[in-house]
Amino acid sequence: MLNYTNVITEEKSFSGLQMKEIRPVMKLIIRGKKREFLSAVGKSLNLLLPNEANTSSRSENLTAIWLSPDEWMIYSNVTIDSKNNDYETENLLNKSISKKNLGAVTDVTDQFVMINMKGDKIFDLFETGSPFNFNDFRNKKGSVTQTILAKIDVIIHNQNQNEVNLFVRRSFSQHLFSWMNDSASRL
């Protein structure tokens, strides 16, 4: 049984920016190269993996984000039971991928914290602590980037122009949230 504790216990709201941890959300990293791997994922989850760099795809229950040519993160679009870490999605992928030696499935639910951010000042905040140029990114719904924010590795998934999901490793999440809170108060 999962003993999930929230790292970020508060929601923050500023003029033009709201931030909160979305919890608990299932997160899996899958890796594979073969055509059979891509086919097995598609059939198991009814979701096509994005094959272009820095893009995503979405179904009713799951979102897949491209991380590298042979690596994707799949996360649930809705929160899940916090008292259980046995995920149907993981079981389906293990059966259709891992057991057939087509690729690997790794549960990273506890490794990454997902912070949902809404508002028209999201990218103003990001630009204060990241070398990444967000000019094109902000207008591409579904785009994904892996970058540095306040000297911390993050994955940013653009939901639409004024909403993003930010993934950060749990051990850095409190520091990053504190930095974002401090920086947002000065925007």
Contents of the next structure:
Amino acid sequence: MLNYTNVITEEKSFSGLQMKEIRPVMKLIIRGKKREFLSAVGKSLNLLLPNEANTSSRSENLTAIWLSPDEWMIYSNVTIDSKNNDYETENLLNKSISKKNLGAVTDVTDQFVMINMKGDKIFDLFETGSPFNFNDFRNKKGSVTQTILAKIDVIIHNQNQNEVNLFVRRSFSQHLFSWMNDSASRL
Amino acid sequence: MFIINCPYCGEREQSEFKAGGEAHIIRPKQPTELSDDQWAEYLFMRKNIKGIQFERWVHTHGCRKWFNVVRDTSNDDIKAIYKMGEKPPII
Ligand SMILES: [Zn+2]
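Having looked at the form predicted on its own, could you now put up the form predicted together with its partner chain?
Then the entire complex follows, led off by the chain already shown.
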């Protein structure tokens, strides 16, 4: 993790909704199309990439979310050492993917902010600022979507009943978080 | 406002997409042999039909993939959606 001033400094709590940033969480974007790519990722991480659209898969330490037919994000289930920029998962993938020209591995740990949201009002909040239809999404554990929230690109992962992880680009995170707080206070 | 069925992500609202203009315009094989008029024809001239039009769209705020849409421009009724490289349907 790089050394910077965090913009989301506190946990926010409303009736039926709690929001906080979880950091540092390792995040990698991996891209590839070949079958060898999929099996190499599976073998080196002990984690099968989801090939069904809008879904995710999970191992003990990592979660893989589908972004596009040839693009996934992998993030750590627990926080990592904040003083270290060297991730074992990335090193493993560099060895089995990048060095063998099977695909691309990009560290986006510092690019994306992960906001954890809990409560039964999560989707009421999303509905105030997103064109996405969350009806099926909210009942399907592990579902994933990339969409717009308050005109900002977000990735949303339905981790559990009444718990989601939301990823937003760092430069938009402060604005989005303050919009979410404002919107949550009016639910 | 209308719904577009992204061939990769499924049904999404139009605001997640961007239109990329007329589809199936083939780049001339030998641009150097064209007159300025012919080159301008390729570069700028589009049909802009009122009615059924073959278009390219991109799911900008989703999977970021390009694909083709057959749309009636008079009422935004989508007749067909198919991936890049696939043959356009006969409509
Ligand atoms: Zn899509």
